[in-house]
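Okay, so here's just one chain, in C-alpha cells, the form predicted alone.
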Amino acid sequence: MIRVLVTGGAGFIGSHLAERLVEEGNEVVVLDNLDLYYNIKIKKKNIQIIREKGCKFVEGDVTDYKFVKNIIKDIDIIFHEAARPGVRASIKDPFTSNLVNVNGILNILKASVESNVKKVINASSSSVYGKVEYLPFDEKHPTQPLSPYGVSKLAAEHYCRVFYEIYGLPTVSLRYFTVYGPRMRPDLAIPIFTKSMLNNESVIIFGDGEQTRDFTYIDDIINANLNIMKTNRADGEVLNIGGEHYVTINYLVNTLKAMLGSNSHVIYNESVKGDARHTLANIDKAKQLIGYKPKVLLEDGLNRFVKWYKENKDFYEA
C-alpha cells in the first residue's frame, strides 16, 4: 500500500484527489491549515467527506518546516495542492502568496529529500503564462505572469525542477487550467453565476466578456494526477493539464442561463488587473508522457455542477 500525503486536502481539488486516492487503495493523509481565505465551514464539510472515505486529517501549515518534516517522515508520494489562491487576492497581498506558495513548496521539497519521499507532484497554474504570444499555450511558451500569484507559482515550478536536477527528487508540476466542478471554491465564477441566476439576480462580468478560458473538469484533473503515480516518464517536467477547448465568458454565462432557465441581466464592470485575457492549453506533452486525455466537455461538466448545486444548496452557506 502506498502512503500518500495531500496538502491543501480540505480544499476543492485536494479533497477530490484524496477521495480518489483512497478509492484506489492508497493510505491517505490530508494536511490543511484551514486558512480563512474563504468560509472555513466549507472546508470542514470537505474534511467530513474525506474522513468518511477513510482519510486521516491533520491540521497544520506547510510554511512550518519542522511540522512538515515530521508529518512526511513515512510518506511515499506527496500531492502538493496547498496554496494561497487568487490573482486578485495576490495583488492586494503579495506577501502571503509568496510565503505560502513559494516557502511552502520549498519546505515540502527540502523535507522530502531528507525523508526519501519517492515523488512530489506540484499543483501549478496556467497563470504562469500571463501575456499571450500565441495560442494554445505549450510548455515552451514564454512565462510572463501578470500577478504575484502567477509569479509565486512559477517560482514553485523552478524549485521543483532544481530539486529534481540537483537533489534527484522526482518532481512533476501540473499547470491547471481553470478547474471547475462540485465543491469548487465559492469565490469563483461558476458558483457565483449559478447562485445569481437561480435567484434571477444580475450577473456581473469583469471586462467585456470576450475573454476566454480553457475550463477543465475536476475529474480530468484528478485523473492526470493519478496517471503520474504510474510512470516516471514525466519526472522533472511541467505539464499543461487543460480541457483542450476554450470559450468566452459570455458563452459560459449564456450556457448557464439556458440550463437554469434564468432571466438574469448581465452587467459589465471594468476588467481586473492581473487577469489573463485568454487561456488555452496545448496538452500534447501530457498526452505523450502520462496518457492524459480530458473526457468531460464543458456542457456536460456544467450540467453535472448545476445538478450537484441544486442538490446541495446549503454547501456554500455559513
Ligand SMILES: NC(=O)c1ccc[n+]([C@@H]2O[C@H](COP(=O)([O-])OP(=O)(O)OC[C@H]3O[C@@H](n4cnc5c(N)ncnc54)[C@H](O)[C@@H]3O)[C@@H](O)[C@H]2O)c1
The other form holds:
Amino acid sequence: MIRVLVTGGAGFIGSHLAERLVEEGNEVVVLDNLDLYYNIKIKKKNIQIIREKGCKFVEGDVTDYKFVKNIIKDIDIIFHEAARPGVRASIKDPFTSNLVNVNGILNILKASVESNVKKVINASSSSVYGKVEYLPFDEKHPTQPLSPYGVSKLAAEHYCRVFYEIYGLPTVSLRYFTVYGPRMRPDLAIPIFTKSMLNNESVIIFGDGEQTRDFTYIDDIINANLNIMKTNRADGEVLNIGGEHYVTINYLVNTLKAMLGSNSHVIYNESVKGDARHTLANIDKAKQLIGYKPKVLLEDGLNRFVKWYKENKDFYEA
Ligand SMILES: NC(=O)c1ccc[n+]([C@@H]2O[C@H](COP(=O)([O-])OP(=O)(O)OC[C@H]3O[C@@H](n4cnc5c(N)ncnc54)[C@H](O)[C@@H]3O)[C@@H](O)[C@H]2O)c1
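Now that we've seen the form predicted alone, could you pull up the form predicted in complex with this ligand?
Following is the full complex, with the preceding chain placed first.
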C-alpha cells in the first residue's frame, strides 16, 4: 500500500484528490491549516467527506518545518496542493502568498530529502505565464507572471526542479489551468455567476468579457495527478494540465444563463490588474510523458457543476 500525503486537502482540488487516492487503494493522510481565505465551513464539509472515505485528517501548517518533517516521516508520495490561492488576494497581501506558497514547498522539499519520500507532485498554475507572447502556451513559453501569486508559484516550480537536480528528489510541477467542478472555491467565477443567475441577479464581469480561459474539469486534474504516480518519465519537469479548449468569459456567462434559464443582466466593471488576458494550454508534453488526455468538455462539465450545485444548495452557505 502506498502512503500518500495531500497538503491542502481540505480545499477544492486537494479534497477531490484525497477521495480518489483512497478509492484507488492508497493510505491517505490529509494536512490542512483551515486557512481563512474562504469560509472555513466549506473546508469542514470537505473534511467530513474525505474522512468518511477513509482519509486521516491532520490540522497543521506547511510553513512550520518541524511539523512538516514529523508528518512526512512515513510518507511515500506527497501531493502538494496547500497554497494561498487567488491573484487578487496576492495583490492585497503579497507577504502571505509568498510565505505559504514559497516557504510551504521549500519545507516540503527539504523535509522530503531528509526522509523516505519518493516523489513530490507540486500544484502549480497557468499564472506563471502571465504576459502572452503566443498561444497556446507550451512549457517553453516565457514566464512573466502578472501578480505576486504567479511569482510565488513560479518560485515554487524552480525549487522543485532544483531539488530534483541537486538532491535527486523526484518532483513534478503541474501547471493547472482554471480548474472547475463540484465544491470549487467560492471566490471563482463559475459559482459566483451560478448563484447570481439562479437568483436572477446581475452578473458582474471584470473587463469586456472577451478575455479567455482554458477551463479544466476537476476529474481531468485528478487523473493527471494519478498518472504521475505510475511513471518517472516526468521527474524534474513542469507540465501543462489544461482542458484543451478555451472560451471567452462572455461565452461562459451565456452558456450558464441558457443552462439555468436565467434572465440576469450582465454588468461590465473595470478589469482587474494581475488577471491574465488569455490562457490556453498546449498539453502535448503531458500527453507524451504521462498519457494525459482531458475527457470532460466544457458543456458537460458545466452541466455536472450545475446539477451538483442545485442538489447541494447549502454547500456555500455559512
Ligand atoms: N483552482 C484553480 O483553478 C487552480 C488553478 C491553478 C492552480 N491551482 C493550485 O491548486 C492548488 C489547490 O487550489 P484550490 O483551488 O483547491 O484551493 P483551495 O484554497 O480550495 O485549497 C488550498 C488549501 O490549502 C490550505 N492551506 C492554505 N495555507 C496553508 C498552510 N499554510 N498550511 C496548510 N494548508 C494550507 C487551505 O486551507 C485550503 O484548504 C493550489 O496550489 C493552487 O495554487 C488552483
